[in-house]
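Coming up is one lone chain in structure tokens, specifically the form predicted alone.
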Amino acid sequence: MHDARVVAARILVLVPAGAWVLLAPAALSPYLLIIWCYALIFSIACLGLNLVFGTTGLLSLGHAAYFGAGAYAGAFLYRFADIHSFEVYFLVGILTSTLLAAGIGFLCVRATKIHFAILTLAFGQIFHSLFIDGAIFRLFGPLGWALYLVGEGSMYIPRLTILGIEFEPEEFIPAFYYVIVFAFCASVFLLWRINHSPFGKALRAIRDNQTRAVYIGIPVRQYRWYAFTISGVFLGLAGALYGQLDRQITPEQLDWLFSAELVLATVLGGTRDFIGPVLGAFVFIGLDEIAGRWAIGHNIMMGLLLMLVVFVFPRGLAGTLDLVPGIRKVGLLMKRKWL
């Protein structure tokens, strides 16, 4: 009986979701499809951040550095190695962000609570300043410095080949959409497994009571470092996807304000529910799109809309929806024997 209900719950959720994934390019206008792609990418970034923030209990204000590194690394590769393959661009971006997160995380996890947040903010701003001031570009010689002077730290990426195929401009976004969907589904699957693994349970134990975690033998600092590094992998993945979708990379993607947006969207959705960051990311992108209709006072409208959502959903989007009996029942059935 229970197995039948689990299967029914999966069908109820997965069939409409799968149908929408397949039909979205045909159902949405080109502009709305791009917004939908941005929301999926932002969701990956929020899920990656929440491994450190919600699961481990550490507030990072510097995760924009790993998002930006994922985009910039591939851009430099294209400019100075003449690489036109998205797959190479993608892998280099993830590798760069992972190494950067591992190095910075190794130092940051030595601190906790507010000191950890300050350290991540400091390292993030240092990394941001390297692009604003052009120091990174100087490493590539006169050509790199000329590139900096032209774009003031911004870089342009053309449409790259996907699996060796060069798509026409009108065909590229619908084709790239499925790449984003695949990356999103893979990220959700992997992070779900991590979150429900013994490692994920150990991270939650560290979050809830660090002293008790130490006494039961959990290597707290080591596990925090692992979580930080893994988080950087998914931020780099999101950044690489963003770089190819937007094709214009700017230092704004490295600034602490973008880190704050990631934190805000994650909190908006709910940090203690796995699906919370996804809901928060989609709502945040939607609110930003609505606020963008006001050329003057965009930030005021965005602030007002965010306050409205916070007052309507004080427990976070996922937490409030969980109070609805029907949705709660389906959610519990989805979790049962899911993996």
Given for the second form:
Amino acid sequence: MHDARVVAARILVLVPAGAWVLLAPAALSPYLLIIWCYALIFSIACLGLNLVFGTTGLLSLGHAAYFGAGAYAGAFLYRFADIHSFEVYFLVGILTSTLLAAGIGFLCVRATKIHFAILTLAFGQIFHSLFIDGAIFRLFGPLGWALYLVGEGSMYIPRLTILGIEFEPEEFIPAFYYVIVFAFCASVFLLWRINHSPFGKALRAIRDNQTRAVYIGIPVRQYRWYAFTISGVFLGLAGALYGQLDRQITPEQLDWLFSAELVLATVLGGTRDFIGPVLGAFVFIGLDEIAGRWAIGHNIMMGLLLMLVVFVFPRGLAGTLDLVPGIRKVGLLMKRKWL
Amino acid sequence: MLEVTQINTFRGPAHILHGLTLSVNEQEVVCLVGRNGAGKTTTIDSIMGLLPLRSGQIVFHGENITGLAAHMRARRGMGYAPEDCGIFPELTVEENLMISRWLANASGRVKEAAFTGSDAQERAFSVFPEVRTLTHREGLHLSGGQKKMVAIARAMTLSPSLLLLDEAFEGLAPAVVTRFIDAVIKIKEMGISILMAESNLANASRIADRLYAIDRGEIIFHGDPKEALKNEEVMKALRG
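Previous: the form predicted alone; requested now: the form predicted in complex with the partner chain:
Full assembly next; the chain just shown is listed first.
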């Protein structure tokens, strides 16, 4: 049985959060709802990355590849198999990114530290160049090559049917918003379970000291590979959602700069706290939105805002918030074992 | 149970172990005694698979494990509590134990031993009841003695048949050393063999069934601990 404080803390956090999640389509303008959706998707990607980065201690600079693969796979499926079901698009996207992460991860986990980062970057850029140069499109014959020439590597994704329902354009985003929320909640739940399972603890043990992990019986390389592959699942999931929300996918989402943005947002939020990447993702998208108001100096403004956040929150957003007594207490009560 | 035959181990360019041979029998406490730098930790690390052998052979329960990875040796029943204890500082004691308990269940060793990983943990708690009160504390916030207890408890949770203890008594007050000696005897009574690296001959002789003295990577004495105390060559080597 939980004590009353635990129940109160959960009510205090979950009820307003749940109410906001349900009412957001009505409360937000269509534009802000889309930004809110991007933030949720970006959060899933950052949480997935953090399983490798914060939990296992491996800096990946190539996770954009799995994000992009999640959307591209479905886009090719739509174009060449004429499938309009979001569920099929979604599953194919996740499956592709998982297989890609498993293959690349198998090779990358042989290295550690900076060598691991370089390997992930190299594989990510190879994958990116396959789309930029059109090599992937050539595999689909003259039509594929024509698609490449028209879109320069970008692909259009139509509004797909969700659970067999074809939504009108104005209904689509509010309906798709709930799909994103469901995916976000499922991702948070699954990654929370993984992080707090013995497997998750073993990953943290590997991060803290690989030699110690080995002599208590942890197969270090194998577990790193599992973490990398699982991470790919969530990046693919986020990528597939992104492709459908944006209705297109471009090689930009495969580039290492996007990987760097994922890392940046994750560090901004705090890699050692489970919820850190979510906070980081939301703040990153928010700052990008603010900086976007300056058409010319967008990147300069974004850089200045990021610097400001880093100086004000040196321990990451989650780490700094944890220093506020009231928030810390609620956080600790929230972390108490569920059920 | 454990047969180490003519092993040669290097640390970088330095040749540390020179054809070292030792054995540990079922339910036996064997001490490897030597002064600092004699090669005790290198011997334990070689047996655990943390250092590659240049030559020689290690047989455990009749199986040649010379080329086996360290984590596979752990899963075959070698528990290791190193000199620095090896506690994960950011994990709580419970989480440190949880990993071993889970790995023990996954490895299938506990099936052979007819108890679960939780039973193995309970056995560890029966040796060190103090650990039960520390379960919510992070490894970072443990004292030296507590770390040593948790390290041994964690190794026991893997349900080992052989425990490798490296300098388990180092840095402990004399009264606490007695407490640890009692614990080692209790572990032995549970049917677990122990190979201990120890620099204090007096402590080693209180606990060992057999004793090896090591100097400059070579075994210079093997036999009864009481005989070692009378052996001038051993005493001279240990005093340095």
